[in-house]
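The data below hold one chain only, encoded as structure tokens and taken in the form predicted alone.
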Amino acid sequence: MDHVTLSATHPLNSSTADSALVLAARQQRGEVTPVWFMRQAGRSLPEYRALREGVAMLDSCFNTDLIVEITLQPVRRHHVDAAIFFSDIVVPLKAIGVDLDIVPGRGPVMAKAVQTSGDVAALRELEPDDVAPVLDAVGALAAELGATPLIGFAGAPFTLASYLIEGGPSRDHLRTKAFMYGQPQLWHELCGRLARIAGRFLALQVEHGASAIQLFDSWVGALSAVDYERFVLPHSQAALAMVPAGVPKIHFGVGTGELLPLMGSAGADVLGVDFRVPLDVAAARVGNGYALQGNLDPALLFAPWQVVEASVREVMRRGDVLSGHIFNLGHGVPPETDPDVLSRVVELVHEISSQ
């Protein structure tokens, strides 16, 4: 799968090649600075809440028609420059048979935490048939979106490992770190399996029409740079290496300001910067080899519009030094966000960057 080449009819070879997002990811200037939002498809939209009423989260993640419609909703409403397909980072784990559920208000919860070598060995490889409804949705979306790129995504090995070891979300990741430090050989075996699962999932999404991918390492900011390099970097590299050559690769984590140069060395073209580090500071840390994505603080979306506008302009000012900038939030859209504010942010970024 790591030697797959894109077909002549793939969107990256036709409809999305000159899109603002693809150009920015390749450190080329387009007509506008592209905008999309992490978690743009979801609970902030009333049309999403109406569609999801009575449907469990994981059921919706394996329903082709729902995936397509939910993914398209923010594109229609906000006129963002990219769609990110509606899913959850634990979907490939569910697809290979891990007993888990996404509990409202809590997140992914495992029926049994991973603790032993037998638990690790039970994690089998991901096959295309495991995620057939998802891949059908990716293909349908790529066709429907035309010149608007579809971003595929997966959870990075560290974050997936943390969910499996903790049995669910964690604030301190104590069990994860104890496993990592106390059983390093088994840790690397676990993350090696997860890297192949995540990498295969990303590659399959690209094969079916995604024009870019994002690897989410949501919790890796809990680690030091030394531990990241030893315990995480080889596995993130392995996952990203499975994505076909030429496909823009975005890598994002929360609280990762100290890890940005190492995350870049995992093989990303674009580094997602959370709201804690200004874009020009991040650029100085990582050098000229990367485009940057970010990084408006999501909390600012709840401030008066004049504050939002000033903050957007400040992000754009700092991003002006970059050879490639994709405007985004510094984390996901909060569920309580007024959708109209997001639409105004998109319009403002386009207005500023087209001047």
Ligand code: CP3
Second form
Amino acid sequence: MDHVTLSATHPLNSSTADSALVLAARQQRGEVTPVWFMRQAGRSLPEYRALREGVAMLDSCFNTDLIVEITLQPVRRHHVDAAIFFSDIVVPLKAIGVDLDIVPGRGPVMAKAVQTSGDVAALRELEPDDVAPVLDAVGALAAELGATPLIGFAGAPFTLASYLIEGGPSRDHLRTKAFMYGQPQLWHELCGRLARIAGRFLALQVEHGASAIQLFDSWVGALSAVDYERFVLPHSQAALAMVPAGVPKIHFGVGTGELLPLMGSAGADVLGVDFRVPLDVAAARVGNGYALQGNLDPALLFAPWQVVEASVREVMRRGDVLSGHIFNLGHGVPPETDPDVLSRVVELVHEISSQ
Ligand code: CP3
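Cool, the form predicted alone is there; where's the form predicted together with this ligand?
Below is the whole assembly, all chains and molecules, this chain first.
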């Protein structure tokens, strides 16, 4: 295993150690409840849409200056307590030569779906040079952000495997499950490779200055707990084990109410909870060992402000019993969201938590 230790000058050893996000992830109380939003960088911001004009999504993900600027936009505008570096879960796959594109309005699409053992064997290890412009951006961001932590991220083996096997986004993950049940050995070989790619990518981001990481297993809620434990857990565990000790690790998926305790045992410090399970109920399911992140339903951002406010207060009230709470949505910011509503949510969370 690649063992990376944090340098003495790493932000976690200096500028971000006492940030609200890092404290909450370590189940310590800070001055405010930290708040950030999944997909805070993106189409909800007019300044993002302006910068992306005429630039393909994947080109922007390999352009250091664009990554830096797009990542900083929501921090400047909303005063969130963390930045998440602008990229996509398929970027490390593109970087090792997988022929894929990110299609607007659809998501990642492969030129050819993974089917055979030869297709699996072609997924080579990720090397730092493959993602050099990305790592340059991470370093520049960590310096620019000062006391605000940068969250690095990667897609978890199951969610990456689903895009590779389906050839694109899928609602039911039928081909993925057929592969998993029908060719378990090849499935484990595929996920073993994806775990090393994701783990290496996370470790490199940390080495270049990320102060926390989030492993996105967005679509793993499609599985039962029994199948999760057998087909997914060892691989997510392997990916997270490649992150240096002491770095807060967040693990998130959608529809994972039944999987939360198992996702915790994958090695997370913080469990991301979607909007289906109230935070206090999630806490009762996973026990005391974890901070929780979440979980305002993104759809509520389109309700009148009084409704948004009452809902934010309700999430905060339920979060009060937790040993650590990071406020977030239950999934990503929808592109149609009015960014002013997000700014008001940040202000409200800070106001409630500093009383
Ligand atoms: O602000 C942030 O959260 C950082 C940026 C980020 C993006 N993708 C940018 C993006 C992050 C963290 C991701 C992760 C990601 N990508 C996930 C896991 C998070 C989740 O939502 O569950 C997944 C499943 C993907 C795959 C993917 N990429 C999808 C489903 C889409 C949306 C397709 C569409 O156009 O609606 C993408 C494309 C994508 N990734 C966009 C952005 C800003 C939109 C592309 C554009 O702006 O043209």
